[in-house]
Every structure is written in C-alpha cells, then in structure tokens.
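Here you get one chain, nothing else, as structure tokens; it is the form predicted alone.
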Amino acid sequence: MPQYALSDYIQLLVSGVSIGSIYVLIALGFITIYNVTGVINLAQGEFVMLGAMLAVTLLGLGLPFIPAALVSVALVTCVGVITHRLTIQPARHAPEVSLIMITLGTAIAVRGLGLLFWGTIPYALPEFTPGAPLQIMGAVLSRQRIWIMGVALVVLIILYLFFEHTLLGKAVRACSINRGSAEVSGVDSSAMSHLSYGISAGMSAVAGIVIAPLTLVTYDMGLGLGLKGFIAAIMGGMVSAPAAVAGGLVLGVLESFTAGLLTSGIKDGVAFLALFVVLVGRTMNLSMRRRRS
C-alpha cells in the first residue's frame, strides 16, 4: 500500500474544495430557481457550457479577457431570462413532472446548438494569472485553483448581500418564501421568476469561465458538471443554501481523495453514491416521522 505524506492530503483536499466551489456555483443556481419557482431546472449545466465557450469566443475575436468574461456572463444570464420567458412561463400552471421534461428538452436542445455553432473540438482558455504553481505546506497548487475558490466565495459574498440587504432581494426571497403572500404585497412573482433563472444561469456561467482553465471546453461539458451541482443541491435539500455549500464542498472533497488515494475511474460514482446515502437516509427519516405521528 503506497504511503502518502501530509502535503500529498493537503494536496487533494485543496483540489477537492476548488472543484467542490464549482458545484456549489451550480447547486445555488438550482436552489434559487427552485425555491422561487418551484422547477428543477436541469438545463443549468449547459448554461456553464455557454459561459465559457462564449468566453473563448470573445477572447478569439480579439477582446480583452475582462470584458469577455463580463459580457460573457451578461449574455447568458439574458439566455436565463429568454428561456424562463419562453418554455418555463407558458406552462407554469402545467403538473412539476411536465416542467421538469421541458428543462431537460431545453438542456438537449441547448446542448444541440452548441455542437452546431462550436463543434467537437475542445477549445482551451488561458489561466487569469499564469505562473509557477505555488507551495504550500509542501502540496503544489495551481493559481487556478485559488482564482475558482477566490471567485466562489465572491459570489456568495454578493448572493449574500444582495439577498439580505437589497429591496429588490429580499423580494425574490419572498417569493421563495410564500409566493401568494407576496404577490398580495405587490410583489412581481414573474418577474421574481425571470430574475431567478437570470441570476442562476449567470451564477453558472461564472463556473463555467473559471474552470475553464483546468479543463478543455467542449459542447457537452455541461452535463457532467450540471448533474454534480444537482447532487450537491439535493444534499442541501433543495431549499437550504448553506447546506448546498457543505454538500457541493464535500462532494468535491470526496472525489478529490477517491482518485488521489483509489483510482479516478471510479470518482464520479461517489456523486452519485453520495446522492443514494442522502436519499435513503431521507427516506428512512421520513419513515420514522410517519412512525412516530
């Protein structure tokens, strides 16, 4: 049995939470259209596909990397909108089984353009800040990662501030809340909604631009990284961000050691291992509420 030094478990820990701050990404996305609307939304693994490929696509055509990333992440967050506006709202009263085939059809169909428009070639983006690797207690960590684990907690810094300390936040919120209730308080619960998929798609679009860098861009990178964000999110229960942060770090912890220590064919089963011990354990503690009543 090989033997591992304390750098080498420092090592796989910090990959594990930088790639566990990219779930997180993802899973608030679901979270927030979730409690708002009520959907599951499982196209939002292709709004990260779209982030980083209209990132490199900028950044072909000549604009500065900033600017790119920025537009990038506005452009989507309006394919967040168009798409609440054009497949979610029409059928909003339509039964949760029908919309969650609607987000699924949007996924493929989303999916389907970006074959059409960007192919099968993977396109690479450049690190924000390249250099040697930077040591730490012995373990060898790419500027990268510190940029995704640095630009993960920026963002829930501003979900944060927004969410608690802005009118316009805490109106979504009351939505998510008690949707009738705040309708009755002059709320705008569509354009809540709107918001809602706007906010999620360009929260997915920031993960997808920031990972890019450690991993080729290809049309259907979204699907994988979109499937973990919803285990992270069914960790946190669908309702609860801070839950959705713990799961989508630990999960990303637990697929960083299950390659660094076994074998990394088997690290996107943990995921989906992880989601099978939440939903038993869910189900029998459902079972003994019933019990108990």
Given for the second form:
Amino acid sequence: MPQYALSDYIQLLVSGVSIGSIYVLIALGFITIYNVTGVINLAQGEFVMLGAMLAVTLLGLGLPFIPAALVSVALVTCVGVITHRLTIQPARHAPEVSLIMITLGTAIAVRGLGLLFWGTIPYALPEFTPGAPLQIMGAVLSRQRIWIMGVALVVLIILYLFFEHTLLGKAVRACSINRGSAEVSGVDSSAMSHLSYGISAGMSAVAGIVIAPLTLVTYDMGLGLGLKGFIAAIMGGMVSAPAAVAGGLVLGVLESFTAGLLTSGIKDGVAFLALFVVLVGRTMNLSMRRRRS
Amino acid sequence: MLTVENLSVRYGHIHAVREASLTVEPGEIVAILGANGAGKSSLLKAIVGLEPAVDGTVSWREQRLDQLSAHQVAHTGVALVPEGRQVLPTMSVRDNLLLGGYKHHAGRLRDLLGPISWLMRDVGLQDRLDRVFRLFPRLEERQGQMAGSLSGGEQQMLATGRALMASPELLLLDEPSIGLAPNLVRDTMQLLVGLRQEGLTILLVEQDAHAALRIADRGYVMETGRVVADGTAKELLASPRMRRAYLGIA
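Based on the form predicted alone presented above, generate the structure block for the form predicted together with the partner chain.
In what comes next, the whole complex appears, and the chain from above leads the way.
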C-alpha cells in the first residue's frame, strides 16, 4: 500500500469537485426537465456533446473563443426548445415509458447526426486560459479545472436567481408543482415546458464547453457524461436542486478517489455502484414505509 | 354574459357532463347544485379550458372560450377558485398571490425577468395585493409562510385571493365551502355577496345547497351530468323535489 501525502488527497478532492461540477450541471438539466414536463430526458448528454462540438466548429470557422462559446450555447438552447416542440409536445399525453423511449431515440439520432457531421475523430478545444498549472497547498491544479468550478458556480447562481427571484422562474416552478392551477392564472404551461428544455439544454452545452479542453470532443462523448449526470440526479432524488448538486459533487469525488487510490479502471464502475446502492436503498425504504402503513 | 350551450365532457367512457346549458348575466350570483359526481366540477373545468369539451359551446362576452386553452381563458377576465384549493404548497403565500396575477405581467419581459423587488414597485400590483389583504388580513400576516402550512380555511382564502389577483370580471368557485367550519362558510358566502356589489359576476358550484341558495340569484341543479332543474333561488328553495333531494327537508 503506497503512502499518500495530504496534498495527494487535496489533489484528488479538487479534481473530484471539478468533474463533479460538470455532473451537477447535467444533473440540474435532468431535473429541470423532469420537474416541469415529467420526462426523463435521456438525450441530455447529447446536448453536452453538441455544445462542445459546435464551439469547436465555430472556433474553426474563425470566431474568437467567447463569441463561439456563447453562440454554441444559444444554438443548443434552441435545439433543446425545438427538440421539445417536435418530439415531446406532440406525444405529451403518451405514457411516461413512451416519452422516455422517444428521448432515447432522440439521443441516438443526434449522436448519429454527430457522427455524420464530425466523424469519429476527436477534436480539441483549447484551455480557456492556457498556462502553467496552479499550486494550491501542494496540489497541482490545471487552470481549466478552476474555470470549470467557477463557471458551474456562476450557472448555479444564475439558476437560483431565476427560479427564486423572478416571476418567470416562479411561473416555471408553479407549472412543476401544479400545472392546472398555473394555467388558470394565465401561465402558458407549454411555453414553460419549452423554456425548461431550453434552459436545461443550454446548461448542458455550457458543461460540454468547459469540460472539452480536459477530455477532447467526440461525437459519442454525450453518452458517458449524460449517464453520470443522470446518476447524480437520481442520487439527489430527481426533484431537488440542492440534492442534485450534492449528488454530482459526491459522485465526482468518489470517482476521483477511486481512480487515484485504487485504479482508474473501475472509476466508471463506482458510478454504477452508487446508482445501484441509491436505487436499492430507496426501494427498500419505500417498501418498509409501505409495510409500516 | 356567460353562455354555456349543450356542453358535454367525457373522460374515456364516462360521460361527466351531458348537453348542459346555462347562462350567467352580468352581476349575478348563480349556483350550480348537485350531489357528488353530478358533473358540476367537470362543467366548471370545461368552461375555463382545463378539460376539453367534446361538444357544445361556451361564450363569454361574445367571445368563444371552448376553443381556448386555460391560460388564454384567464386573459379574457375569467378566474377559477379550483376544487380542493390547489394552492402551491411549497411556495410562499405571497408568491402564490403574485402568480395569481401573472396575466397582468405575461407579455412584459421586464416584469418577468426583473428581480421581484422591482416588480413589487408596480403600482397596479400593489393595489391588487392591498385589495386582497384588505379582504383577507390573515394572508397579509402570513405572506412569507409556505402555503402548505396554512389551515384549510386560510388556504381557501389564499385560493380566492389568488383568483382575485387576476382582477377577473367572472369568478368561478368550485366547492368553496368544502371542509370549512359553518362560521367560515358564512364568511365565504358574505364575501361573495360583497364581491358582487363591487361588480363581479359569480358562478358558484356547491354541495351545500342551503348556503349557496341563501346568496344566489338563480340556481341550476345537476344530476348524472345533466341539468335537471333551474330557477330562481326562491323557486328552488320552495320546490318539493329540491327540498327532498338536496336540502334534507321532507
């Protein structure tokens, strides 16, 4: 058993938190859509891929980085709204399982289109601010990881302000609590569903752009990231944003420590183990409660 | 004037409302009476667009409502106090009220996306809130509290206050007295009389026929989805059939 210094743990913790921040953004996308429309959107990861890919493409067309990133996020937001309009809204009275199958189909279709457009080669997105890594308490930290955490924090704050301190945000929440009573007050609930898809696609695009410099961009990157975000959302109970934030961070840190202290080969296994434990725990909890009552 | 003609509502094979017709004149209080499951709530839901009507028409001031969705109906000056209150339990009393007046802000980006504190400076909004707080001082005391923590009577006040935030001209109420103590039922009915004096038109669905007919001008009686009787409150109170079936008087 090798000996680890405190700085190693800090290193693992910070990388865990930074990758966890990505999971948080994706998980919040899942629960935003789920709360407002009742749909578990398995195409969430594809929005991540599209965000990164479009940013790469726009950079390649000669756009400077910031406009490229902003245009990419805006485009993916529109893709989210269009996806809802074309695939979910026409089928909104269908059973939940059918809706999930539709989102799965969308995911496969978008991935396929990604393959057609961009091929199988991985693309690179430059770091936002290239330079030597920073040293914090003996841990070595790439600048991009700081960007990831900073951007995630900013997105969280904007999201919080929107949902807690604007009338439109409250109207979206009202639709997630009681669609009928929101409608009777004049809230166009189908517009709010569109909006929730847009917000959540945009957030995922941001996640894709900030993580791209660390991972490379491929047409199928959305599959893995989407799954991790989904697991984080489930760990958080699928409804509460703070719980999803906790879920994402815990998942990131768990993975990072497993990879660092044991072996990186079982890193992904940890995510599924966590999912398994949460689901089994929840089922047992439910059946126990049922027995009691 | 609200005119409902031959309206039918169906859930799958169940015919909840069959060819119901009724009218409500401006400034009237009209009661729809009937037992549980007679189709009263379905009728109200169809009027506001929460349930699609399979047949028939609804018009309000020369405007057809039956083709509109619920949020569009809200913009025509019709508000509903729904069955079972349906307040937003995990949001504050004040937020519930703000959302009740959503239609006044719906098209204005500055109102929708600006901080709520800006919105609170809106003179119209303050007037509407003050009016609701004058009717229900209890809501003002509890405005920061979660709506789910209110008592049943307070939730009824909130549901009514929320509907009034939309400044409606036609107010529909679905069983406002259900689950309330007798003195609160009396308060609710008195409130409706007061609102009518301010110019509101009121359509009230009630199981408590006594309470409703005491304040109503006219009433309709529903049975298994059909309107089976109608008349002035006085006529209905005097009709032997009504007395037997709904008023518990032999």
